[in-house]
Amino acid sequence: MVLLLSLAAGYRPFLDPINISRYWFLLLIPMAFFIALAYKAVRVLDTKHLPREVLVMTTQIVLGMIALGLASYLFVQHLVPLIAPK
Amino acid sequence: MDDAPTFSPLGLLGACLLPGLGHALTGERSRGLCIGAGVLGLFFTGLLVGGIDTIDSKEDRIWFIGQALVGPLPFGIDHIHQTQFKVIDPTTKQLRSAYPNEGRDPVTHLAVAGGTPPNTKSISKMNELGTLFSTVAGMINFIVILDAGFPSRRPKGKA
């Protein structure tokens, strides 16, 4: 849809950068998924096995990036402010 | 030493130059095609999100370190950004990208102002990243390059 809108707009794909600024962090599912194939792919011994292991890597990489956001979110908002000095 | 790692001279070659190849040319045909569905994937959904202003080994040398280990696609498409792309700065005679509202004359490639630029020059998140996504791509193709040319580094018994 944001594609279509953006066609629409006159953007040139591959050309042009995607207007999609709102929503950048989605675009840690395609990143997490492709590194995911691509690596799972050299390391598996029969890949008829790929399809899980890729959905598994994908989702620890997924769940790994929210839970560092969490962390850094927890460090910077809560605990700086205690051990900083007034 | 049975896990002495073996060379394969057209695994290596192959993996060089084009993410994938490799393997395919050693018999591992859709391990090849899993392989070059990823790394190319990366790569221009990379070209998607940030335009061809992230393949740019001028402006960005570094990341185009990264991008250079897809093998011989992003030197194309660097040359293609550096000579259809570009204009020339009639103050400085530098190749740049164009400006919003200018053109390029095509003949003599120069600034000219009105007109459609050739591409959008990328910033903010988008170029971060766009160029993110085209350096992790080589970043892991020198993994699948590795594997290609030495592949009894493959570990045995563990996916």
Second form
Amino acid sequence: MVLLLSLAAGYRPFLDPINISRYWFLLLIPMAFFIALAYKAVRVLDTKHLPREVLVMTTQIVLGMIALGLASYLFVQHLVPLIAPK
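Show the same protein again, this time as the form predicted on its own rather than the form predicted together with its partner chain.
All you get below is the one chain by itself.
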């Protein structure tokens, strides 16, 4: 019990962040969901359509980020070497 309290007391969220460097990309989905929820909560006229609108916008955000990542990869790996050869 004392060991648990000492471990919890030593954790400082902003100074000792949780190491999730292997799974950082999975945070895109909840972040996109909450952004879509906040935006659509203000913009949708009828709240009956809110869940569908939020899901559509979440999907659009995630697919857009994947497309931007792919475009950046293609640009850096294939186009930049053609422009500035070694």
